[in-house]
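Taking the form predicted on its own, here's one chain by itself in structure tokens.
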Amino acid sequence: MLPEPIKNLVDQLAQLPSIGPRQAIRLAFHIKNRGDSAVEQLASSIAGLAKLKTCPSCFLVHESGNSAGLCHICDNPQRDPKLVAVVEKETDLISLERTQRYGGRYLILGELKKDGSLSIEQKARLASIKDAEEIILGISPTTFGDLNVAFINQELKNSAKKITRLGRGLPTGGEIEFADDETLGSALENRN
């Protein structure tokens, strides 16, 4: 019943977080009904994603970097290499950066599992942290975030002199990416 290009787009959109089949169909028709120019602009924007690189140090997606492929954060000599914030996703890193109160490095773990277990890749990323003065666990204070912190702490126990967590200025059940700058900045300063 659906034209093949719409069906293909629906299949792709339905794989996105928080997008179910009905929403995917609505989005596909909305995109098509915006006109050919809008469709071409969207297609060009999506194609541009293929040109992005992933930093081999913190795993942040970025446009350009030095010859080692590092992002602008990891390549910045002003950043404290002995202070590492471990976050789940890129949007968490962006939210912490927006506070302008953090001068260390990052490590993006990737999507955490509901059961608290870590993937082999996540364990390898955590193992890359060596001899840190402090590791800040910037994991959202949700029930399953707390469970993941326990597993992450276990993996990091010999990697730093001190392991802290963002202060509880963030509400339990809240998501870091949705916190305002002041609350997030306070949580960063009052970590424990």
Contents of the next structure:
Protein chains: 2
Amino acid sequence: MLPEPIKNLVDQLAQLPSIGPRQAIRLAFHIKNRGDSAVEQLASSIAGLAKLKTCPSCFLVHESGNSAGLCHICDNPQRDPKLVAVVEKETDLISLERTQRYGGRYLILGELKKDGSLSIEQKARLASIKDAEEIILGISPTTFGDLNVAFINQELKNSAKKITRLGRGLPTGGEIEFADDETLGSALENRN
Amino acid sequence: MLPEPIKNLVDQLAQLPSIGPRQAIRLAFHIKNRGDSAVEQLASSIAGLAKLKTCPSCFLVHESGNSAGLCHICDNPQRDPKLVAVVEKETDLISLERTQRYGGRYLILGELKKDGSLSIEQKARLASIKDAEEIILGISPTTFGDLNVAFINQELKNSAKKITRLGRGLPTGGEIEFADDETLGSALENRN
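If the one shown is the form predicted on its own, what is the structure of the form predicted in complex with another copy of the chain?
Now the full complex is given, and it begins with the chain already shown.
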């Protein structure tokens, strides 16, 4: 029933995270109905992603011009190469950078599996960290995240003097009354 | 902080229905990280939408080859031109077609405004219906939909002998115990 070009697009949209098949159909028609110039603009924006490079050191997608293909963080001699934050996604890196309180490097692992296990690619990325002073695991403190951390720790056991995780406690602006027991317990332990 | 090509795409994705700015950022990086051939495939699928025509009679997006640009429904002499179902979206038309119990034509209005009012384009589309035997308003029985129907009825008052709405009642497979009062009331009235 769906025209072929719509079906093609639906198949691809439905593969994206958090887009279901029904939403994919709605999106495909919506995109078409915005008119041909909007269609072309979106297509060329997506095609424009090909210009981006992936940093061979931290795997951040970027557009820096240096010859080694390094991103602006790995290329910055002021950033401590002995301090590495391991994160899942680019957006996690962006959030940490936004704090302006971190002076080390990063390693982006890419989407983690819910069963905690690591892909061959992810293991290879972790193996690239050598002789670090400290590795900070910037993995979300969820049940899945805790499982992932256990697997990541195994890979990193000889890679750094110290492996830490981001501190747990009350979120700024959060009220004690509404904090769950686990969070409040962490806040007690990490009191300062 | 976002590379320019990512930012471009995020701006466009965030304009799509039910995609928020955070999801747009995640999607943009995800699309890039699937690799350049996947990027190109998605871009060309979207560009492929330009090939689709919009039926000048019912406004369905389609790929039929006839010279008048009509879709396969409007071009089918077996479909009763005196019976017209007015729907909001292509997906509503597809749902009605899937029942295989409808032999009339359609008119797609496009996204309806929450305040019920109709755009100039939507009024023009409604004005194209003339001398129908029956117009079926295939508008969802929601609060917003009811409001839209009031405005649509005004536009159609001289266009058909009869204007009806899709029947309300218990959904097939639905349990009486869990039906809301409004639905159960409609089911009583529409008993058969």
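Treat the numbers as computed from the prediction; the structure is a model and nothing was measured. Here the rigid core means the biggest group of C-alpha atoms that line up within 1.5 Å when the two forms are laid on top of each other. Residue numbers count along the first chain shown, from 1.
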query	finding
D11 C-alpha relocation of at least 2 Å between these two forms, rigid core basis	no
